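The chain below stands alone and is given in structure tokens; this is the form predicted alone.
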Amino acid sequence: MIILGIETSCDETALSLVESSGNLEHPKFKVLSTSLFSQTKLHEIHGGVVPMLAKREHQKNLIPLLKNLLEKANFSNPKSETQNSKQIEEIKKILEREQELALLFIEYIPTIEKPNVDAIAVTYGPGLEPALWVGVSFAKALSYIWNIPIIPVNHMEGHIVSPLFTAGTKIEFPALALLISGGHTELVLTEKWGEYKVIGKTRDDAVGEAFDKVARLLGLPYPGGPQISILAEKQRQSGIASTLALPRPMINSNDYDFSFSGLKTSVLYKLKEIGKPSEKNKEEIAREFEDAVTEVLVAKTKQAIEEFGPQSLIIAGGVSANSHIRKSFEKLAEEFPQTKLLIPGKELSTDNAIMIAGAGYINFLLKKESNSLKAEGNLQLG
């Protein structure tokens, strides 16, 4: 089957087309299509996502992703028949909350032919709320327009299916999955598809956002992980012992769960101690941040692999594109043979389309579908 995927959880307009085939045991993917569109820049003035303006933005770009996305795979036909009166007033009832949506909808989505698509799965939460409206919304006057089925996918199942999109990839079960992110850092454990526990989670900042919030204060653009990983590297390159020491939050808690926020405070004090720091300064906090997160991931995963023992090790989210994160996990995974490394290409780490269709087809499996769904900012993962 085709499915065509709708991510707009947050600051990522996003959709694909993904051929899905196999069963739960054996799920095969092929990427027909895929179509991005990235806001960074126009947040970057912000120092962070504008929920309404992500909001904006999304409306006036998925019908021209959609448009492109569908060209791109050959699925544009245009359409002679005249508008239906009752399927735009229909239309524009569900589009409703989404104004401009709706009239760039009923510009273009008459005209062409339904395209070979056989469901929709959309990201309903979490994320925005606004953002995940015009994303849920789009879906439910697709699915009406087209008559087929939508799928509801929670962002975070989207992050666990990604690897799968690796050739030659397999999850085996159980499976521990670190989701690290902007918004979310988890630790999930799972023994089938569809059954999901977080055994582990931030109690304040997300890893991600305490990336974000330490380059503020080092006076770093937006977004802050990028910048933060080319000064610490820079520090590492250079050979220098570092005589800086920010704390491991957490590392010995013997628990699964995370804090982020007291380790931004500590840079806050370290920045204050030095007055303006040079680059040099900068470089060395950078690094010794990014090791101090990445040894608390690395510590917390590797006692819940000594705990439960599972075939697959997950590491997905925008953060796990981080390169030093990465090399972090790959030793450790020399530690445990019988545990399989699996980690998306860093294209597939941030948000993306392919990853709801690929989480849609295994929802679709398991038989979860809805055409009454609604956005939920504050999705649960389980």
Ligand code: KG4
Second form
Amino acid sequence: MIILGIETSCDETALSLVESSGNLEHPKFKVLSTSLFSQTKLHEIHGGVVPMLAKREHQKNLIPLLKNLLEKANFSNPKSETQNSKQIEEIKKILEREQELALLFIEYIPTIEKPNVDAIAVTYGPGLEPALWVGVSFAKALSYIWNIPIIPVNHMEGHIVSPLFTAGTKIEFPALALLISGGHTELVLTEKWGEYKVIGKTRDDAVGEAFDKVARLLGLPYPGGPQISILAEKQRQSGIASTLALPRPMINSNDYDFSFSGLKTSVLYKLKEIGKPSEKNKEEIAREFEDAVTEVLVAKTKQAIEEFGPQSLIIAGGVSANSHIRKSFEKLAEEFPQTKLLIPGKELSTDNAIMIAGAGYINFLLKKESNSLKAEGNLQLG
Ligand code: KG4
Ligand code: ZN
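Show the other one: the form predicted together with the ligand, since we just had the form predicted alone.
First the chain shown before, then all remaining chains and molecules of the complex.
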């Protein structure tokens, strides 16, 4: 079956077409087309994502992205426009809180034949509620006009599924997933698809959030993760020993929870001590911060592997794009040959709609469909 994936939970507007087959044990995916617009440049001047701005941008971008997506897959067949006023009225109702999207929708959708798509998978949480609603309402409008079902997707389940798009990858259960993104830091245990147990999570800031906040303190643009990583790598390559020490919060806490806000405060104090930081100071801070975060993530994950003996270890979410973190987990995996390490390709680490279509297929196999869907900003895994 062919699934249209829709992702609008934060500042990426993303669509995908994924051909999906196989059963829960061997799901198979072929990406037919993908279209993504990152709004980071627009949010950069505000130092972080502004929900109402994200909502407006999603509304503006979805139809041009859909057009591009369908054209790339050769799925776009023009039809002689037949205005159906009943349908138009219904679309206006479905999209009444997304008027800008409604206008673009009514202008474009009636001009194409229904594409060869069997279902729509959409992120309904967690995330920024106004942003999530745009995707959910868009899915409802398309579902109505094309008469195909909607499969609701938890964004975090999307991250868990993301390694499956690397050829030859199979998730063996029980699996342990470390989800590290801008909004989440969670260790999740799963015995089978659709059943998740969060064994630990952050008590305050998410890892990505800590990267972004520390980057801001260092005067680096949003999103800060990739910027910190570049500075940290420069310091590592220089071979000069660092004299700076930052804490490893909760590393010995004997549970699976995390805390990163104190680490950010420690960086703030260091910067106050230094006064005006030089480029070298910034590189040292970036490196020590990245090391501290990585050591905590690795230590907690190691403890969980020892306790639960998973067959697969999944590291996913935007922060898993970090090279130092990836390498550190590759090293950890050498200690546990029975646990297969699965990390998505870098382009699938950060938010995208391919993983949403993938999780949609899993949920389709689990028979989770819904046409009375609501956005849920605080949706939990479970
Ligand atoms: O999963 P994601 O794209 O969005 C959320 O669901 O939150 O994650 C975004 C987060 C941001 O905080 C960003 O700074 C971080 O992932 N990030 C990184 C890197 N690339 C993205 N953090 C550290 N190193 C990176 N290379
Ligand atoms: Zn994400």
